[in-house]
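Given next, in structure tokens, is a single chain: the form predicted on its own.
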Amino acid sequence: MTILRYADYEPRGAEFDADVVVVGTGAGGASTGAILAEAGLDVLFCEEGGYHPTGSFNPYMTESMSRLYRDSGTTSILGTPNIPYVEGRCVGGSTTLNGGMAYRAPDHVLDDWAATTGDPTLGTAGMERHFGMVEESIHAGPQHATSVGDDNRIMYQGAQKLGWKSAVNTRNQSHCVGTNNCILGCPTGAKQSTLVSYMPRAIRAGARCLTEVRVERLLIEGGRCVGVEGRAVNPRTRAYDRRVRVRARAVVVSAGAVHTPYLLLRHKLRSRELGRNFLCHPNAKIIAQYPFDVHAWQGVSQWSQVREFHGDGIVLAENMVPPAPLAATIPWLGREHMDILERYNQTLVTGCLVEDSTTGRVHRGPLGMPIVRYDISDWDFQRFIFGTERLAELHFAMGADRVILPYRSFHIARSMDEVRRVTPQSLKKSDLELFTVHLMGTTRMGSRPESSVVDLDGQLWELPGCYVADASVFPTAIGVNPQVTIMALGTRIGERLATRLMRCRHAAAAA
């Protein structure tokens, strides 16, 4: 069988062999394990959440929620302020959930990285194969213009009206019709995440994939990591009563920025920048009524970006929601509440996303949790508000009769003067409200093991057979949404790898 439930270990655990095992599915862990599995080699892949193929995805937040994102989307950041974010836990991790962006890192973070590294292979031209390679893979390129709704339509011709620099989006997607259920999972499997991409791919070249697998620690043997062991959570129960243990020749931990090093940590390894220079991406909801109807639900989500202020680490963008997450934020009762959700088909949910300056770290936590830690600086405070300002004056300019900032003590702003009236003296930090999705950094690549967690093949310096291959090798924040980067360093790592265990493969058998 290829693809494994918990109903399908035993009772007294499940052991497993494999040349390669792959921790995770989502960007990172499935463009990695299918690389190595199109390589010749056996890979296994575990993965905590379960398998929900494309015909399972509905509009029901209750039901998507608890099946599809780690802790029903309930995680948080601790810090000034706290930064609520989200992590998708099933088969395709994040990428089954997210708007489907299909951005390569900037030029200059790529070549700075070449710089920092002392390795021209990770510099613009150096990662452009692994770029191509993966934009053929998710068939990115631009959205059709049948699927465009009105509300990006809003945002782009807003952007033209005060002159700014905006941008068309790249989208990993075919034959996208526009149903703006990205974040509960694409129902007509346009969006072409790992679920629907890189896993089958893995899948068809021999690959096998353990769901419903939570990975507790690694198996080391005389200084070498030589497999995992983890417990086979119940989809029903959420109870970890099934052990499970694969032994390979290779692990690749590919868990994300915050439970890759929160599985590494556990180790007692003595690298100091393990779980250091957590990076974030924060964002500022900004929602706007307009006195007639967008219809924003209709269409694909986030069509373009507003880029005018890309240079100074900002970006602004319409990211548009169900009516039941939109719910959820809206910071009033009663009738309050009401008056903004009767409005529904009049809004716009709409973002203010800032580079960090600053980084936050992960640590180990009680009860079987990570903790993170990151505090904006005081340049990242003043962007926001910054930022919040422009996206108020482009719906102000279109005709937008309210907005809602994202400020607990000032919400509701009917003209650009009110808006005016917020600067940094008269908030605290602690005042915003924001979120974020793209979570980056924690077991960063480099050149010296003093200042990095993982050498340039991916590979721990401190723990040999032991490769970690998700955002958290980023050395710095990219600046734009991160998931065809992650792919592409990914197929970097995972293409290294294969030709080292291939490699010793032949050597063995001439020998």
Contents of the next structure:
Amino acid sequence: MTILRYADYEPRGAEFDADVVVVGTGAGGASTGAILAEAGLDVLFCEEGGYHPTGSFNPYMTESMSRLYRDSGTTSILGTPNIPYVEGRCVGGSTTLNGGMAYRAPDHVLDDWAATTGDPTLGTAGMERHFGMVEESIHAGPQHATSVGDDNRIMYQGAQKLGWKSAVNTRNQSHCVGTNNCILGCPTGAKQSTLVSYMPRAIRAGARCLTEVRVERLLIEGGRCVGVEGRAVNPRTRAYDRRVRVRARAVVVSAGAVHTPYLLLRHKLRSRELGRNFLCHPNAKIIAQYPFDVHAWQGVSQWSQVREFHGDGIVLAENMVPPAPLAATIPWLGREHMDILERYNQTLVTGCLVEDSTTGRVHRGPLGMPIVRYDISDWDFQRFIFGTERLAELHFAMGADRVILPYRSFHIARSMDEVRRVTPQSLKKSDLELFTVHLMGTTRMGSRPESSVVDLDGQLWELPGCYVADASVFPTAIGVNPQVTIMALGTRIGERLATRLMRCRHAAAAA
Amino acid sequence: MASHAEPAPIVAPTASPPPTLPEREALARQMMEATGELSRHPGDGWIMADPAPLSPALVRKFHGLIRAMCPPEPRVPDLEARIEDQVRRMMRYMQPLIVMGFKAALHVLDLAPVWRGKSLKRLQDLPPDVGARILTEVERARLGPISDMVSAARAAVLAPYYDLDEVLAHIGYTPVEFMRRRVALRRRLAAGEAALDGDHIGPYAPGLRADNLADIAVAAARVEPQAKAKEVAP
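Moving from the form predicted on its own, what structure would you give for the form predicted together with its partner chain?
Expanding to the full complex; the earlier chain stays at the top.
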């Protein structure tokens, strides 16, 4: 069997053997695993979530949250303010649930990485081949015209009206037709998440996948990582009650920027940098209501982005969501709440993303819970207020009759005069209502063990045989949606690991 | 450096025999295949967790919170029981500390009318509109974690509420038929057919131009696959 579930594991414990075990099937794990499998290695994925094929996706949120999201979407970063975040827990990881933006890390970021690490292959030219491979695999390209809805028309024409620059997004999609169900899984199969791109490649090349298994520790023998151990979760009780052990010649940890350091921290590695440098691209939601129907739930998410303020690390974009997640975030109760949602067809959800100017840290908390600490900086605070004001300006310019602002103490604005009353002096940081999905940077890559956690091959400085391939290896924030950069680094790490392992295989065969 | 150490020699894997190529091909196809089924409880073999245990007293408190938070219209049969069931199932997937916090919130918010000095009755015994007013006050009073409890409880109650068929119909969100049409459209496009005029979405709103966006999108589609975003000057 290629994909195993809880019922497939022996109650007394299950043991597996492979050349490489990859923990996670998201952007990093799936891309690395596919490269390794296609090189002829026996690859075994360990995925904490379940396997849900394209045909199982639907527009209903409540059950989908439990099926697809970590902790049913109840995860949060602690700080000022607290920032809720979500990540995938299913085959495909967060790529199954993201908006499908396919951006490379900007040239200045890559060149900074090259300069910082002293490795030119991490720079723009050095990464070109890997980005090209990824973009071909996930069909990165602009949208077809039939997928564009009124939400994107409003954003694009609003930017034109105000004289702002826009950028047409490249997205990982093949014939996307704009169902706008990205966050609950693409029901058409158009979004090229790893579920429909890298994982099928890996499966065709012979990889296997253990699902519903949470990896809890690394197996270390003689100072070398030789496998992983975890437990499978009973689907009815959610008790982790079946032990699963995988022995392998190399371990690739791709559990994301929170759970990768959480797993590694268990082993009391001495690296000072492990868990530090947490980055998250926080963003604020600005909800506009128009006096006419826009049916923003029809049409692709983020056909374009407003890039006028990108020089200050601010990106503005449409980000329509189904009613249930919208209802969870807007204030008010009872009748007042329904007054907002009854105008769902006239509603447009937009976001202001701010590039990090500070970092946070991941700790191991009690009862299997990671604790993430992160406080926004004064500059971030000012940029959120600036970006929110600009988005409100766009909406009012396009005819919105009210805007719901992301401030606890000041929610409704019916004109720009009302919006301008909000200043950094009239608010506190804790008044901001933020959200994030881009988690990065907690096991950063580098050329020196004192300032990084993994080397330029993605291998832990302190633990041979253990590699990291996900957003946690980013040396710095990238300011754009990270999945393509994660996949490019995953490809690079996979190629280098495959070369090393195949060299060993050939040496053993020759001997 | 440790990272330059060579891995141990590779030996043949000892797990069960590998699946055949046709089996792997079939699985890869299943991963990618759009069925257009879109059912609320998809039959993909996944088992949803049983409801998490809650004492009868906590259930009464939870029902009081649901009545206070949910809008009075549209009237939904078995509202409290349906939201309770959904939330109790979701609790199985949450971190234990979060579940403990949720249960604590049920206790604290049930007594909110008393400790706010608004009534001698608990939330579960008050009319829903009175309860909603008190909870709104608590949230706006900036009482730190207690205000956050209202925000978290609102998300836990209102997200499942706005996922009920009756409520989705009431607010005019009817995605299933739309999505089925789009699944069919994608099949046509993937088969090489050209899009028809009726395949475009909207424009619904007055004053929005469909033409220039369509032109830009078609032009953008001619760009070689990949690259970086093409900036469009206003």
